[in-house]
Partner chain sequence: MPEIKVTPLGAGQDVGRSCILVSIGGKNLMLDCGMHMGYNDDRRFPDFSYITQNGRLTDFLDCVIISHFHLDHCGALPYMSEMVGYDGPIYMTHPTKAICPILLEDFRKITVDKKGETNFFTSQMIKDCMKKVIPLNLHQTVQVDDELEIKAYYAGHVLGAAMVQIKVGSESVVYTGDYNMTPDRHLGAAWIDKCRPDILISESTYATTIRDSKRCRERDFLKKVHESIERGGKVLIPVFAPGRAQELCILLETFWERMNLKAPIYFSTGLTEKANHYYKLFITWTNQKIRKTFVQRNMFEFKHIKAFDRSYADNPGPMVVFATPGMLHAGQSLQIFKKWAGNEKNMVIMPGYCVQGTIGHKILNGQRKLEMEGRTTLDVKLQVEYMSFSAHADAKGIMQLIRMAEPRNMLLVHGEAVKMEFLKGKIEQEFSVDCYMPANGETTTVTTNPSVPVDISLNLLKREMALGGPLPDPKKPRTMHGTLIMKENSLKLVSSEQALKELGLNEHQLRFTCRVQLQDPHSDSDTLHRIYKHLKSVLKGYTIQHLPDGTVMVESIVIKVSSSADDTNTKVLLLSWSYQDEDLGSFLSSLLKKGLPSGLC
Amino acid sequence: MKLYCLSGHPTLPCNVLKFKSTTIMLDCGLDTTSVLNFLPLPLVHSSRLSKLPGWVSKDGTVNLEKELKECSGRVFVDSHPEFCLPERELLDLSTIDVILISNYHCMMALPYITEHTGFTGTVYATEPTLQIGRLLMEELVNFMERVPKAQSATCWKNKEIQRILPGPLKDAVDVWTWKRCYSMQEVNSALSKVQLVGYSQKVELFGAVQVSPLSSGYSLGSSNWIIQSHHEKVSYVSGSSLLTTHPQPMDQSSLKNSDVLILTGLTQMPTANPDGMLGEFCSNLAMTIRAGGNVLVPCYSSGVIYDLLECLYQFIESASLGTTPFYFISPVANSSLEFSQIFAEWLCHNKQTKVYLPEPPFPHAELIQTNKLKHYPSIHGDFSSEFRQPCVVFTGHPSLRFGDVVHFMELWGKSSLNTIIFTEPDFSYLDALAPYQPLAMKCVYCPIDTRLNFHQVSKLLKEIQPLHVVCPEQYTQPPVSQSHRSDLMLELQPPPMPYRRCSVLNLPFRRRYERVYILPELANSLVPSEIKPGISVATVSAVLHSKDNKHTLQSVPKPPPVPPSKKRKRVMEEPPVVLVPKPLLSGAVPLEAFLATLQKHGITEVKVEETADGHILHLQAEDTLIQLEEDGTHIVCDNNEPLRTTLRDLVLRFLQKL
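Just the chain, alone, in the form predicted alone, possible?
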């Protein structure tokens, strides 16, 4: 069993498992942190960005003024943002049979995998994962295509040039593999390969293994996966949560008795308590609005935003914010808010019961009805005529490199009355803000990450007790910024097997058994012999037939009768000789009883020597050795065939013939 690791980002995994002649890809996350090296894409022409000076090396030998721009001591690439893809050279991706998706954040690289590698397999995901994943991809494509850039920067990627660039561009990894965003046509083609599954539904793969999704408690439709054969079980735990939020709670009991547990997608903020962060978010928002400022919340169009809106719904009245408008701006804002209301069976019990009242499961429906929350596809059109301040704006993208958020940064960044509140943990807020410096607006960092932390995962692993744990190497050591915190890492016995991008792990796991079926007529012919009370054994001569990973024992076919020949043959053909199988022996030769039997037959001078495997009997007068071992008996006797035959018969008295 082998595991190929194609992504270096622990919360955006992409691994390939080879198990029982099947090749299974586990997630295909897209590492979008690479976009932080690019200049923002403004929706409206920005004179500030267009006037940024180009970069020239200190000695003047390298001039990349057209490709690189300097801003507040940092250098940015002036071209369409590019993404860091999963590794595509480690193995032939056209051999992948199936792709299992655990949540909508971990499928953003799907079009790169299914459309450009010769992939002909099937993708399995739950319905909310597919539909919300489609929205996130559609939004990403929309953000990119709204602001086309003529030039594409490639010179800076030259190894010799990259080496002399200032950081973090100098340290960027695998820049030649970075790719621009896919098209909507590629998204539709990729998602047409998805087959929908429900929690605990069992899917057979080629008769070899069975895969089944379990609720992971992190987001709508998010799953952990069980991959099992008749005798082996692998669990894949990715992006799970034990907190009580809007999705169905995590199914922990089904993960028990795993031979191998592959663990990814733990919280990126192990020291930040999500409840505390929500409280901080609300209080900072209220303070800014009361002071007459605006609040900008860069966020994804699905996920944490549902919890933020629910939290604000409860907070608005008590904080006297009843008249403050809330705007949600995204090309998919309307679809996202509607989807959250219709996927009732994927919600927690509390929200499911509301559907039968009937009430909308999320309170943002009421916010929309009362006009407190308004949603728009972009800042153009209706929004510009209905926009009033002070207000709260939820919009994307959290990297601040593309989407409507870029316009609000340019609009509000110069006033200290305004506040930007970061809630998504995927990007460093300092790096996100770098191309907007110097910035007057206040910045608040309230990362809300509900995924498992190290304390929760240690407790979970104690309960489910997998034999082996495999995880990203980042989880086996404390974070660089807090190297003294040994509680921010996985400490297990035996230690987990770590992996990094491009590593190939041989999992410590030997397949020992295979299930074989026996045909009824063959089973009928067996003659069992009892070797121990309750245990019977029978010998079988059969043909092993294997097809689609199912193995069947069938009766040996009888040879066809030879048709009579008219011509006389000179030599009569002999029929093939079928050897009668030798009887099998079972049991053990007891030492004391055997010595007594030898004495009865006149063999008295016996020297007994104990060995690691049993005993050696030296018959001194006869110059013969008998080795008695657990699984065999050897008689070493030179040039005395009658004695050897006698000893053999004495040994056989103690054994059972099958």
The other form holds:
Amino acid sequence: MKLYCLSGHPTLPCNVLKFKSTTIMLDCGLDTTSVLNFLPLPLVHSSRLSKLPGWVSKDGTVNLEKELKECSGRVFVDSHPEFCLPERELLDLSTIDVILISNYHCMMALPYITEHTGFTGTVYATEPTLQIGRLLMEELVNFMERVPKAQSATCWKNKEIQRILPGPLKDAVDVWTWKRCYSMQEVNSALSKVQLVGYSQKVELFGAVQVSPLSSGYSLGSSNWIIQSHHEKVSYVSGSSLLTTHPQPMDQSSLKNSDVLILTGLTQMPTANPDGMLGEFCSNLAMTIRAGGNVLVPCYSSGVIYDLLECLYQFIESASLGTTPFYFISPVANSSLEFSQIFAEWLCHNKQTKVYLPEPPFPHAELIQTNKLKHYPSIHGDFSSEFRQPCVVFTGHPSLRFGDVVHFMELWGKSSLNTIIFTEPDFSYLDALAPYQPLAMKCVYCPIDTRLNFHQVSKLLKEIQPLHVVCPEQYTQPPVSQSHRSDLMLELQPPPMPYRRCSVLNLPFRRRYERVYILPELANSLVPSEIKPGISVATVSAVLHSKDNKHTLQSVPKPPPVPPSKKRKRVMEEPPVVLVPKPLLSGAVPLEAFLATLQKHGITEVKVEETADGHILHLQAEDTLIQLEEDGTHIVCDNNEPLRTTLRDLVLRFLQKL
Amino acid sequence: MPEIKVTPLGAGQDVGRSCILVSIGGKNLMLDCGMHMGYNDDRRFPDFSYITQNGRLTDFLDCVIISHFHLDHCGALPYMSEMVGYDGPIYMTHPTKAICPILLEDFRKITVDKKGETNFFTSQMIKDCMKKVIPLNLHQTVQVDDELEIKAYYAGHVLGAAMVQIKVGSESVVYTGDYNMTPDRHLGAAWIDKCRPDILISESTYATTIRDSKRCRERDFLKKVHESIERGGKVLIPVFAPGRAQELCILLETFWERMNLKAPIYFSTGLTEKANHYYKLFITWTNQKIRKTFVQRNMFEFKHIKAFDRSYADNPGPMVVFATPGMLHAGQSLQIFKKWAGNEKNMVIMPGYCVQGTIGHKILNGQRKLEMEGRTTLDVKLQVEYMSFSAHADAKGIMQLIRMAEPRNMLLVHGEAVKMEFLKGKIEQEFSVDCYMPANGETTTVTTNPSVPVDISLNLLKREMALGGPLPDPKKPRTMHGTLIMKENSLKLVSSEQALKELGLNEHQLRFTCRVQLQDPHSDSDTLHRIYKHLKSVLKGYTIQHLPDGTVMVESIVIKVSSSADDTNTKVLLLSWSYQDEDLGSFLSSLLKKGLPSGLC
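Having gone through the form predicted alone, I am curious about the other one (the form predicted in complex with its partner chain); can you provide its structure?
Whole complex next, starting from this chain.
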């Protein structure tokens, strides 16, 4: 069993597991942090951005002013933003049988994997994961396609040139493999390969392994996966949460008894408490509004935003923000809000109960009904005429490189009355803000990451006790910035097996047994005998049938009756056809009892001679020797076949047959 | 031999009061727990005393599964759990769990408040009963206990309707509940995988019907409604709310829109309206088209259809009213029917099946004079139309489901005996499986023949697979040998050598040595060579070696030659073999005794 690691990002994993005869990809996360190296894509012409100076090397020999722009001491690529894809050279992606998706954030690279690689397999995901994943992809494509950029910068990727660029561009890895965003057509084609599954549904893969998604508590429809055969069990833990937010709670007990547990998707903010961050979010928001400023919340269109809206729903009245308009701007804002209300089965108990009333499970329905929350597909159209300030705007993309958020940064960045509150943990907020510097607006960083922290995960592992843990190498040492915090790493016995991008791990696994089915006819013909108290054995001779990785044993067909042979005399000459080999023997032949038995069969003249290892019996009348030892019996008998067979059968009486 | 037993307490050769007991692998389940619309006495509910004469049912049932929210499938549930007594798990899908208590409450109100019955379950009992419900998701494998697992499949029919697969070890039963094999305006078609259950328990409401295309029926329905409205009549459509109402509402809504009609359409009571909310929130259970477009336009937000008030029934002019219940046996639909029955301009459209004994059933059979409570009679002058809109599978659909699931046995419930008989014949003929149709209280027993799952050591399996080659040769089946170790609950199949090792047993070697005298006037080594040649020619397909140390080996049998001391022409052959080679060793010793043929060199 092998694990191929195609992504180095611990929360956006992409691993391939080879297990028995199947090749299973676990998630295909897209590392979007690469876009931080690019200039933002403004929705309307930005004179500030277009006036940024181009970059020329200090000695003036390399001139890339067309491709690279400088802003407040940082260099950005002026081109269509590009993403860092999962590794595609480590193994042939067309051999992948299935892709298991754990949550909608971990599937954004799907079109790159399923399209143009020869992939012919099936993708498994829950319905909310598929629907919301589709929305997030649609949004991404929309953000990119509505501001087409003619230029595609490639010169800076030249190895010789990249070497002399200022950091972080200099240190960016695999820049040649970075790719532009996919098209909607590719998204649709990729998603048409998805087969829907429900929690605890058992899906058979080629009869060899069974996979099953379990609730992971992190987002709508998010799952961990169990990959198992009759005797081996691998658990794949991706983004999971033990906090009570909107999704169904995490199923922990089903992860028990794993041989190997692949652990990814822990919190990216191990020191930030989500509840504390939520409080800070609310108070900063209220403070800014009261002072007459606007609040900008860069966020994804699904996930934490539901919790933020719910929190605000309770907070608005008490903070007397009842008249402040809240705007949610995204091409998929409406769909995201609508979809969130129809997945009752995937919600926590409290929200499920609401549906039984019947009421919408999320209170944002009421916010919309009472006109407190308004959603728009973009800043163009209705929004521009209905927009009132001060207000709160939720919009994407959290990287601040594309989407409507770019417009609000340009619009509000110059005033210190306004505040930008970062809630998504995927991007460093300083890096995100870099191309907007110098900035007058206030910046508040309250990353809300509900995924498991190190304390929770070590408690969980103690509970479920996997034999081996595999995890990204980042989890095996404290974060670089807090190297003394040994509590911010995994300490396990045996130590976890770390992986990094391009690792190939041999998982410590010895398969010993496989399931076979004994057909009823054969089962009925078996004769068990008790060998030790509570343990019986039976010798089995059967024909093995293997089909679709399922094995069955059935009775040996009776040989066809020998056609009456004309050469009767020859029959004796035919060597024996051995259908059933003799069983192995075990035990010992006790001397006294054996002598008594011999006597019963008329063999009385026995001379017993003691040897080092046992006895030699001399059957004087028959001139035959029997050597009896603890672990062997030797019958020396000349020319007397009937006697030999009699003796044989007498000896066998004392032995167990296996 | 393991057995599966099925006993209907209701719905055996009948429609209504669905309640089927199944015993499988030592587990006992109750499938559905319905009431009978045709009775107002004890026969209304299944006879639970069949399970136990006294005391609670908890000890006798491992779980109860409800297939959908129609009262003939869940109407007796609070009675069973709270009044007879059952505290075990009750499984149903989320939409069923949401809607079922509302229908039960409605049923209770009609029975207790309107008819004044006492000794009936209370609102609190409905609540307590629902607390025992565990929601089921589609395709989720729910482990009821260590051995019993259940899995729900989509059944169409009504929102949240499910078929269930019940599995213990390798034995399984599928119960369909009510299902529909063709998608309609708001629901999808039932689907199941090739799960090959030992018994498929199917409803058979439309066992003998093959229905024409849905489109024709819809056109017919709209035409009739339209004509009636045009001549100023009132149209009553008794429906089960929720369910058919939603489909017909969608139909009328689009028709009204297209034809620009103005006559009002009403829902009776808040119930149906509330139901529309459920449909909106459980949109994932509706059909593909509705799910796809719900963000743009939710099909269950009706523009033309408004809530009904009792006083509207006396309003002049045409109108269409959807009212519950669907069989005109009580409630608002019956009240409106009484009001409108006298006018021949009016029309009642029965969109579903009506159980015997209900007014719906009577008028569908052409009865024009009805005896009502209080010894009054009612003249039925309005037009009575029947439109089969109830979403049950027809004969074609049932056959289609059998083809999908490939059951080993069929069992029909929820249908009329005569019709079942016909379908049974068809099934047995087409699929050559046994088909049963037990009456209520009658037990069908099916013996199963499950394979025994065993863990085979991979070494043994791989050895066999390697020897057998990639493809099994049907002409030359290879036999494999091993030892099955039975210890507590585990069954392990290993090679005999490994079995000895695992059980900590020593191996006992049994050997035989035989001397055979032979007349052969050659040197010892020549004789040995002649023996070698001889055996080579006789024993085809055996490994025979002539070793340099002066022995011949046949498989693992050792043959040595020495001359007799007194006569060099008399050779003494020494044969030695172990018990494992007994057959061959015995054969060789008698073969060599006969001497060597001449002509060997």
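Positions refer to the first chain, counted from 1. For clarity, every value in this text was computed on a predicted model and none was experimentally measured. By rigid core we mean the largest C-alpha set that fits within 1.5 Å across both forms.
Asker: After superposition on the rigid core, does the Cα atom of Tyr517 shift by at least 2 Å between these two forms?
Answerer: It does shift by 2 Å or more.
Asker: Examine Val543 after superposing the rigid core and state whether its CA is displaced by 2 Å or more between these two forms.
Answerer: After core superposition, the C-alpha of Val543 moves 2 Å or more between these two forms.
Asker: After a core superposition, would you say Leu91 shifts its C-alpha by at least 2 Å between these two forms?
Answerer: After core superposition, the displacement of the Leu91 C-alpha between these two forms stays below 2 Å, so no.
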